[in-house]
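Next up is one chain by itself, shown in structure tokens, the form predicted alone.
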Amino acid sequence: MGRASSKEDAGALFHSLRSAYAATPLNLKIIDLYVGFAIFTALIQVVYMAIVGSFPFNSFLSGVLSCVGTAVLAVCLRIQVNKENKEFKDLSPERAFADFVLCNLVLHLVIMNFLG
């Protein structure tokens, strides 16, 4: 009895999440796709390191930290661009994107410096 209700609850939760995400604006969906790609790339690098080895460990760390840092900055961009977020209502989307680009530039300069 408990198992059937938990399946129904999971199905109802999945349906409500899917219907709520359908109302999400396209620009936020594109940012979500970018975040997913960055995390997927980091996971591919971790799997590759597990299979092949981590001889140039600085390169592995740089690649993974670059992907994770980019994903974190993209999540910050998503928070700032979201119209429903009242905390950043005075911040224009262009300014948020400029902050994102500048922070990405600084992040990747640090990553390139870490490579050696």
The other form holds:
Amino acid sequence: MGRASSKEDAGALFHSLRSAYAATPLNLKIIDLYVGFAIFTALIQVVYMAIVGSFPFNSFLSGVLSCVGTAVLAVCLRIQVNKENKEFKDLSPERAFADFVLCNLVLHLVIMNFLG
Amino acid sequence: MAAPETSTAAVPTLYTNNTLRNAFGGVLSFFILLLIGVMAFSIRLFSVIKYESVIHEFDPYFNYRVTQFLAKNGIYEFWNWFDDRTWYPLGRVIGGTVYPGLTLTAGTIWWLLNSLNIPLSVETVCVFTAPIFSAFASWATFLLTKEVKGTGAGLTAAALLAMVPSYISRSVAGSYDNEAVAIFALIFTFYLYIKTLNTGSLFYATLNSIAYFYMVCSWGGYTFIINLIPMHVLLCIVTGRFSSRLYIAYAPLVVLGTLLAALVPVVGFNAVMTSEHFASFLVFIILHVVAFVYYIKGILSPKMFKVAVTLVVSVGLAVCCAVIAVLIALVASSPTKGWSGRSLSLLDPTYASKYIPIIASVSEHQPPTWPSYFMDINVLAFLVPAGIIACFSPLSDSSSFVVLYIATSVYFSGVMVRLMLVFAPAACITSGIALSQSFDVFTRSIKFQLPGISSNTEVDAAETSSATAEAQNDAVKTEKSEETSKNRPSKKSKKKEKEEKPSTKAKAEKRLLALPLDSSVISLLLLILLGAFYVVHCVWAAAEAYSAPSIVLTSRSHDGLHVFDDFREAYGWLRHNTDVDDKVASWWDYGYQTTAMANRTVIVDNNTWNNTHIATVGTAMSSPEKAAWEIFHSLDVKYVLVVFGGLVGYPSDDINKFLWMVRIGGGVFPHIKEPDYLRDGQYRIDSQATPTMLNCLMYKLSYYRFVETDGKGFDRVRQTEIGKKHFKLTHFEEVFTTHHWMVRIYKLKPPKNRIRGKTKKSKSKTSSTSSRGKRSGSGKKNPWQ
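For the form predicted together with the partner chain instead of the form predicted alone, what are the coordinates?
To see the whole picture, the full complex is given below, headed by that same chain.
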């Protein structure tokens, strides 16, 4: 009884998640896709390191942290661009995107320096 | 014409009055800030006026030498510099072991000024870097406190920081050390973090990471930032103040900050591998989990959310436990649990004395005494608790950060007196908040009770936004002001009964709680008196206590001012009378000064990174002449330098430091046993001293021919006559003693060419008499084994 209800609970949960997510605007979905891609790239790098070994460590670190960094920055962009966020309603999306680009520039400058 | 004008001009007058007042306030605060900067700069110039523009102490000489190298050879040479003039024969990789922030800053300033054709020397730039950056630090304090409580509190905090003695002690003109720049970087990083937290702008988050990078470049104390900010984020999450601004403030900082910290060669991979940084990663993960939970909660209905929670908790808990178990196993496998020695000695104050005597021996690593709190932050000690309470009403993200900052810095300042320096800005911020709030309350009470002001009540009613908060503050503030008014018991009883009296004003009767006029005037005067005491104390501390360059000493006697310039005399002698490649051995205190001023290679210096090498020198100083000669000869030493204060009464000489030589040497070479040198548990050099003590090299080099000065050999520091007065040196010869006998330089006598046929006998004799188990006396044997 517990099992079956939890299974159908999981199914109902899955459906409601899916329907709720489908309601998000398109630009946010694109950002989410970008975040997912960055995390996926980071995972691939970690698996590669587990297979091949971590030398040179600074390259591994810069690769993984660049993926994580772009993911984090994209999430910040998503927060600022999301129209449902009351705190950011007077922040224009252009300004948010400009900040995003600036932060990415700094991040990748550091990455290129650290890559070795 | 006039009548309609006045009626229509009523509302615009209100508006222009406000903007005019705001504009006036803005200009006034700008000029106040400028004056605060000038004051911060000038109060640190006492040592330049009283002595000369010279670099102080020990560590600044190393930084000065590195800056000279940078100025002469450029940045690529500096980055790859391997220094062979110190820690002979090991050398030191300067590029990888120094925090480059300070030297790069001063080098940049020097280069900039020289390219503008202002030909300041490197020394001048180095001497005045600290006062300039203290002016910047007070401006940064203004910005930080303005974010927390407003402009008035900001100005007060900036004025307090410009003068606080604890900060003056490490940033006086000539004290060219890491903290001069690092405190500015610390406050500025905190300001940018709070600004990001308040505005949620990614631009400030980027600036925050860059400021954090500057902090990592400047000082090892950056670990305080990277642990305090995660602690604050955790506090915000736990107290239910999670918001998306928190995410924007913290997450980019962790990623960018870790990368930038790893860029600095000193930190390198420690940025991801040592326990000091684990807190930031842990909170990073927790923040993401919490953000995800909030997001799911936002898009699901409450029933579905409950289902999701039960599902996730059952599955996720198992995964979580596994991950945590792996992490704990990893951390526990290292003996220090991943923390560095210095951080461990902060967390466990008894750690250093048990395991690392070198850290324990540094005087600035000792815990502070109670008087040092009053000496270093003076009046702020009373105002800090008031400021903490003021931060709680109302509690915002930024004020909770200030409370956390001051709580942690108080703890760390209690562990190590050097960290009073990190506590000082926190004390200034909270005291600034307290002072500014109380001034607000008192002046507002006065303003509302002065006759003729009641016509302006409509103007003031428009700006009662903070009045509600202050009405609650009033009751608290009167109690605090009672404590600050030190010796007025009658006033205290009067205030207590007037506390509950409500104000009887026309418009604001429901909100404002004005204090009686006379008590607010008196309290205001008392607060100003408090400030005056603070200023007088700070100026006195800066002039008398913290401006000594310690390389030049002065003393006043009935026949005028005596100047003791013995150190520079000795280093000058070394520079001009020895070969360039000669090695000089001394205790590690003087290493930096010797390389910088005498330009000779030294064996050990203040970096103290190699305990065994220092123990070797310590053993040599504690051994008899022949054994010491063997050790020094194996290290290619030509000259031995000893500091002796017995003739003039200089208390920080090598005989007083001798106990550390014995302890550190004994920690590595077990044949040096501390009880051999102690009589009744004390180190003595008089006739009651142990024979080991009277025969050791340090005693002999300090007191050689000392009896010739006054016939009795009376040591002014130890206040006793020395034990062994007439003796000759067999393996060393005295080459120079400075004017006041403060520095004595000896040369190693070369080994004899012929031992006159007694070769085999003398070898067996030395191997039996040198009962120092591990060493046998024939010259070339390695004394480390």
